Structures are given as C-alpha cells and as structure tokens.
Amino acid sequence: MIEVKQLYFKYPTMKDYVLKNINIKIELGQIVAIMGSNGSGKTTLIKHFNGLLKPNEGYVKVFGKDTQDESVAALSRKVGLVFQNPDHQIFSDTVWNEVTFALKNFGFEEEVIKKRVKWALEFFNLIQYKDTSPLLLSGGEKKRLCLASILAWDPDYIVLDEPTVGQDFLQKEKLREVIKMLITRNKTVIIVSHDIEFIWLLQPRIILLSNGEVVKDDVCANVFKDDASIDKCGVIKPQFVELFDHLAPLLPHPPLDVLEARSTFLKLMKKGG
C-alpha cells in the first residue's frame, strides 16, 4: 500500500506548509479522487507518492519502504505518474520511442517491449503517429500518449492528474473504462480532477484537501452529502446530485438515496423509458 503518516511539506522559497498533517492509506484494488481547489495540495501531494517530492517531516511508504531512501526510479516501477501537462513528460523523438523508453531502463526484454509498445499505441489510438514526434501531437493526443507510456510498463498505482482535459466525450469513456479495467487487475488509480461528472460515474473514494489538509475522506456518495466539506474545500455537486436532491422532496415515492436514483434513471434509460 501508499502509507502518509503525518507529513508535512513546504517548498524551499515558501515559509507556510503547502500540505499539513496528512495521514492516508491507499491500498491496491481502489479508485481514489483527490479534489479541492486550485492551489489545496493535490499535486503536490502525489508528487509525494513516486518520490519526486520528500517530507519535511513524517513519512510516505510505498509497499513498506520510505520514500525518503528511494530513488524516483525505483518507485516509478511501482508508482506510475502522469502530468497534468504532458509537455513536462514527454521528450523522445518519436511515439514509439518514447512508450519505449521506460521499458528498456526497467529491464524488459526486447520481444516484450516491442509487444507491450504495439499495445499500448493501439489501445490508445496512437500507431498511425508512431514514427512522429510527440511535439507534433493535439494536447488530448500528448495526454493518451503518456497514459500508454505508464501502463506499458504495468506499475500498480496508475496517478493521474487531471486526466481528462482536452480530451472529448468518447476518450473520457474510453479512459471510464481503462480504469475499470485496472481495477479488475488488483491496480489502484489515483486521480487529481475538477471534472466532477467524470468523478461521479466513477464512484471513487474521495479525499478532500483545503489549504493543504484532509477534510473529508470517504466514499463519493457520502462526500457530495456533506454539503459544508465541499463547500470548504471549492467542490460543487455533480449535476445528477443537485438534480436529485431538488426533485426527491417533491416525489411521493422518492428513491431511498441519489445511488439508487441513479440505478433507477440508468436502467431506465436503456430500455428506452
């Protein structure tokens, strides 16, 4: 599991603690969401997670050892990250070149490598650029390319930060069902997002951060109840919540809570109803 135990950590220029007591585990198996408003800690926090950032004090474990006596490298076989800005990621030649790259440093043979590259590019609608630099790709293509270059190598915490932007409708299905995907492998993704309505579906668990601290950590369907945490932490409802929480009142036979609403309205809407 990812281990935080009271930690805290400031960067070297900034004299206030950007994260503040953080205590949370996050065990394999699990969809998790870290939301909050812009400048709360949620990047800074993951960062955390593969090592890039080290505690000022407490710790972060991952599978039992101290990131402070890790290298990045090492963690990154388990702890697989992708940028809000793929431009920060990405510096190969070619496609192909860079899902490539990570693989040849972390040892795989040369037969697997060229199986899990033609994979990762195919899954991800990416082999017709595989002979073209990473520059010359849409924001929406760069982001698939470096979700395809982590899972090429297979880690078992998938981070994502802010994974959806610039990305449409049908590539945020596709990536709904990445996820579900890794799940069924015993994997845990971690994701940073505003996008409320993509969180929903997913019915994560939830970590609220404000100003640098954990105000809420709980199943999704118990955070958007809690109207003064996310009001706290600068997170609106999804739609599908507001809409239930104005009509159930008025219904005679309201639906026992927005879950079962929301089964209810699904199965409906595929026969049609």
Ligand SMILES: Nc1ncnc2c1ncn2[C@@H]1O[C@H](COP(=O)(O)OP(=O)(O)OP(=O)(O)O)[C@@H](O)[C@H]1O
The other form holds:
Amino acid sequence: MIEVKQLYFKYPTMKDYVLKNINIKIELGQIVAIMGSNGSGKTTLIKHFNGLLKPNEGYVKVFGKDTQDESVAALSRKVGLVFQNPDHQIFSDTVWNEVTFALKNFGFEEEVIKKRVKWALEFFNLIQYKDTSPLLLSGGEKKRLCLASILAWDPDYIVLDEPTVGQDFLQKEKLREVIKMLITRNKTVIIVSHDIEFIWLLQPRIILLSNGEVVKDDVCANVFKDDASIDKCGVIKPQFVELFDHLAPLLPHPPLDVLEARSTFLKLMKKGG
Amino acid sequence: MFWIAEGLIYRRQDSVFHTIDPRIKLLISMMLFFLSLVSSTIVEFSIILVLIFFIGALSKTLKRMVRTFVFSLSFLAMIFVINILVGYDIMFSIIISLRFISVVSSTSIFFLTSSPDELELVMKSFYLPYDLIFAFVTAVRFVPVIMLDAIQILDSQRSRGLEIEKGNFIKRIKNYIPVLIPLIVQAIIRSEELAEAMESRAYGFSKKKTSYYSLHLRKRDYFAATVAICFMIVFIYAIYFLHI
Ligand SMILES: Nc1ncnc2c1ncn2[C@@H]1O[C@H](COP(=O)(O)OP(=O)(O)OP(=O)(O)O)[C@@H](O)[C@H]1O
Ligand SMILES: [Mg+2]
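Now that you have shown the form predicted on its own, what about the form predicted in complex with the ligand?
Now the complete complex, all chains and molecules, led by this one.
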C-alpha cells in the first residue's frame, strides 16, 4: 500500500510549496487517475511514490516503509514509474538490451531476465525489433518500449505519466487492455493524464489536483457530478457525458461509452414513438 | 546534484546591478578577473573577494554565488593537495587556491547578472560575426534546458534501478553512460529542430540584422565604470608602488 500523509513539498529553488497537505492511500488492485491542470503538481506527486523526491513535511510510506529510509532502487522494485518522454531513458544499442537494463540493476538471474524480456517484448508487439536500435523506433513504439521495460520486472504499482500522448487509437485500446489485465493480477495502475476520453472508459478512482492540493478524491462517476471541482482543475467532461448532463431530467445516469449512449437514445426514441 | 551549476545561470531578478549596461558589467567582471590574476597576497585577495561578495549582495545573487563557491571547494581541495604534494609551501598553495576562487567567482558575476540577450548585444558591439555570436549565445541559453533534461534523465534511470554512486571507481564512471547517451541524443535532436525552426523563420535571409534592443550608456553606467576603473588603478598602484 502507498500511504501519503500530510505531505508538503517544495523544490529547493522555489519559494512556494508545490504540494500542500496531501493525504491519500492507494491500495493494491486499483486504477487511479491523477488529473489537474498544467503545473498543478501531478508529476511532482508521483515522483514521491518511488522516493525520487522526499517530502519536506509529512511522509510517504510504501508497504509500510517510509521513503526517507529507502533507496530509490529498492522502492522502484515495487513502484515502477514510466515517464512521459521516452527519449529521457532510451540509451541501449538494441531494444532487447533496453529492457534488460533494469532487470540487471535489480539483480535478476540471467535465465529469468531472458524469459521476462521475451514476454514483455512479445506482449507489446516489439519482439521483431529486438536487435534494432531503440532510437530508430517510432514515437509510439518508443513509448511502448518504455512501458515494456518497466513491466518486465513486475512491480506492484505501475505509475504512468501521460501514457496516451502521441498514441494512435489502436495503441490506446491496447494500453487500456494492458491496464485491465494488470488489475486482474492485483496490481495498481496510477495514471497521470489529460486524456479524458481514455480515463472515462477506465472508470477509475480520480484524484483531482489544483495548485498542489487535492480537491477531490472519489470514484469517476461522483467526481464528474461535482462540476465546481472539475472546473477548478481544468478538467472537462467527455462530450457525450456533457450531452447527457444537459438532458439530465429526461435521461438516466450518464453512459459508460458512446455505444451505451446510443442504446439509451434508441430506447428513448422507441418509447416516444 | 545539478543545482551547483545554478551559480552560472542567469535568472531574471530586480537589482541595481542588473540594470547596469552589460558592457560595464563585463568590464567589472573582467577587471576583477584581471586583478585576481595579478594579486599575490592574502590581503589583496581578501579585498577582491570582499568586493565580489559585495557585488553579489548588491545584485541579490550572493546565495547562488556561494553555491558555485562550495562547488569549487572540491577542486580547490584538489589544487591545494597537489600543490603540497608537489612540494610548494602552504602559503603558496593557499594563494593559488584563493586565486582560483576569485577567478571563478569574478567570472560568474557577469553570467549571473546578464541575460543571454545582453550577452548577444555585448558581442555585437564588438562587431563579431553574427553566426559566431548566435552559436555562442544559443549555447549559453541552452545550458538550463540541458540541465533540466539531465535531471529528468537521471530520474528515469534511477526509477529503473540505476544507482549512480554505487560500485568502485570504474563502475561509477560506467554508471553515467545511461545518463550521458540520452543527454547527447536529446541535444542532437534539439539542435536539428532548432536549425529547422530557425530556417523556417528566415534565419540568414538578409545580411543586415536589426535588433529590438540597443545599448545606450546612461549616467549610472558611466558612474559604475568610473568607480571600477578608479578602483583598479588604486589597487594596482598599491600593489606595485606601495608594496602592501
Ligand atoms: N525541477 C524543478 N525545479 C523547480 N520547479 C519545478 C521543477 N519541476 C517542476 N517544478 C514546478 O512545480 C510545479 C508543478 O510541476 P509538475 O511538473 O508537478 O506539474 P504537472 O501537474 O505534472 O504539470 P503538467 O500537466 O504540465 O505535466 C510547476 O509550477 C513547475 O514549474
Ligand atoms: Mg507532468
């Protein structure tokens, strides 16, 4: 479990706190979306989960251990962070070696490494590139490679910073499948994203941040009922949800996706004659 | 870890010293640099350092100047130890160390208080070829960007279990490979993008370039220059003719 208690944080070069009085608990087996406008402190918050940043006040505990006392490497074994820009991590000569890097750092056995890397590359449809330079991959492929290189060591928490940026529709679908698969294996996926359509389909728990403070922390459906909070955090509803909201007295609860919206409309039209 | 380079990076700030004409700031910086080279006693260095720190306080950059200072302490220790090992006496080693400090901090005065734009104007006023100016100024301007990259790359690799400080000497050097390669790749990508962006905005189209700002000496600039030059003359006079 990740437990954040009364966390205050400021960068040494800045005057003001970037995170203020954050209190959250994230258990295993959840999907959690962290949303908020640019500069609200999302990336800063997730960097606390594997100890890259340490709180100025309060604490962050990962499986009961205070991040102040643990090395980033030890914490990362449990909490895998995938950053937004793949170019900030890719350095190996081949795609294969890019994935082995972390596993070697964590001291896995040679045999295990082989098995895990093969699995990860196959899973993300990258196995055909295993001997090519990762720098030659397309943007979307590089992003998948980064994800593969983290999933390969099987962390309990997978934290994704803006995973859908630059991904085409099909890849987003796949990513959603991956996330759902991880949940069935009792992992927790934490997603930082501005991609509201993507988040809506996952129906996760949503933590809304504004100016370094948690404004709302609730299940998706409830968060989107709170117009004041989502406005404050610069989040907008998916368009069909907006439509259903405007027609609220006529229609039941907002639909999960466009297909459900369609069938609701059809039923209604039949009823109306 | 990277905050040490803070001591050489310009930050927008309000102070009397910042508003002085960059040519005069350069003059002051170079003058202190020169005096650091010719000084040879502890008293002389004390005067120079006090002056440097006074300017630091005046321009509200003292804190960052001290950081460069702390950073250079490790070099300093090295210089000191090597001097002693080679057989120079302690006094001489101290003087060399002091000279190193004053040379470093006098240079940082100019860079801490002058924006890349000002740097460009100063170089232009020396009639240097524009391509050279552009290359130099761009390099300076990109230092903070590359530092941010370096921080993010280090974060990424640490999240994949890299422990920079671990292992013996050789291993530690090797540890930097996963940080350096993405950094260099990023720099190359960035420079290509920059070149394309510049060309699409007609860089190099006309031989004669106009600029938005121009430099004009004002009263305070003449005043600062006069004070600086007088100080230098008195200082050198004191060293060579009064032998203090
Ligand atoms: N290394 C740093 N040093 C100083 N300030 C920083 C640093 N990184 C971020 N900040 C500042 O902290 C604040 C929060 O930044 P953060 O990157 O956490 O925002 P974010 O919510 O992830 O935004 P985005 O949606 O743009 O990714 C911003 O005001 C930013 O300028
Ligand atoms: Mg961010």
